[in-house]
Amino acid sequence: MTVDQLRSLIRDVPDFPKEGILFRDVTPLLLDPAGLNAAIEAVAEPFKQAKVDRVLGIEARGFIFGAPIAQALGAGFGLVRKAGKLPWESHSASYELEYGIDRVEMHVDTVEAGHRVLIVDDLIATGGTAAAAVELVRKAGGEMVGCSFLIELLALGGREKLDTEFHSVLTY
């Protein structure tokens, strides 16, 4: 499947979640078996030879893409969740929002010292959440292999916040 065919499966939703925002909705792609498979392959492809130990998916759509990417790479899968959502001892990292600060967490046993880690999500915008996930990996002693996204919103500059290998399939 070509990049243009994948792009045709992303729905643009104007003024969501608030006026002036153009939301890139991946749910049509998720409903298309060939599109979903192609998206997973495209996000995973650059890291197939990287000997990844853990794939971390960022809440929530990163969970959808992360688990099959972990399978494709022969790696374990871990969760990066919003604060207070995990039931056990966790590492946490904060990041800035437009108006305030938020926090993400992962269980302390998700990444061990020396683990090679790939972070995935459906979309990168400003990069704050992804940068906090990178911080979690490093806090746990893991080695960043990279970050891979289906969609990158270029104008928001998220890529610049990540000091690791970076891959995106579709750019807007």
Given for the second form:
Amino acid sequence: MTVDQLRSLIRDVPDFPKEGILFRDVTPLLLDPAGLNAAIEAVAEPFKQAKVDRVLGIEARGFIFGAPIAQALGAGFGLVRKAGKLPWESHSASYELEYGIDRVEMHVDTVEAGHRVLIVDDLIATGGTAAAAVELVRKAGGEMVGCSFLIELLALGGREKLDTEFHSVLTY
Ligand code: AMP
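With the form predicted on its own already on screen, would you show the form predicted in complex with adenosine monophosphate (AMP)?
Zooming out: every chain and molecule, the one shown earlier first.
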């Protein structure tokens, strides 16, 4: 499947969740067996030889792509969730939103000291969420291998916030 075929499976929804936001909806891609396969393969591809111990998926769509990527890389899969959702002792990192701040968390036993970690999400916009996830990995003593996304919104410059290997498949 070509990049343009993959791109054709992303639905653009204007003014969602609020006016002025162009939402990149991956649900048509998830419904397409070949598209789903190709997307997982493309997000994982640069990290196949990277000896990854843990793939972390960022809530919620990062879980969908992260788990099969962990399987493909022979790694364990860990959750990065919004504050207050995880039941066990957790590391926490905050990041700025347009108005106020938000927080992500990860169980303290998800990443062990020296683990090689890949962070995965469907989309990077400002990069705030992914940068907070990187902070969680470093708090746990993990070593960042990289961050990989299906979609990158170039105008928001998110990749500049990530001082680690960076990969995206579709850019807008
Ligand atoms: P950010 O922290 O700004 O990089 O935001 C990234 C998170 O917000 C990701 O988990 C995305 O799923 C979601 N997101 C942000 N902007 C969009 C958008 N235009 N379309 C779809 N999802 C988005």
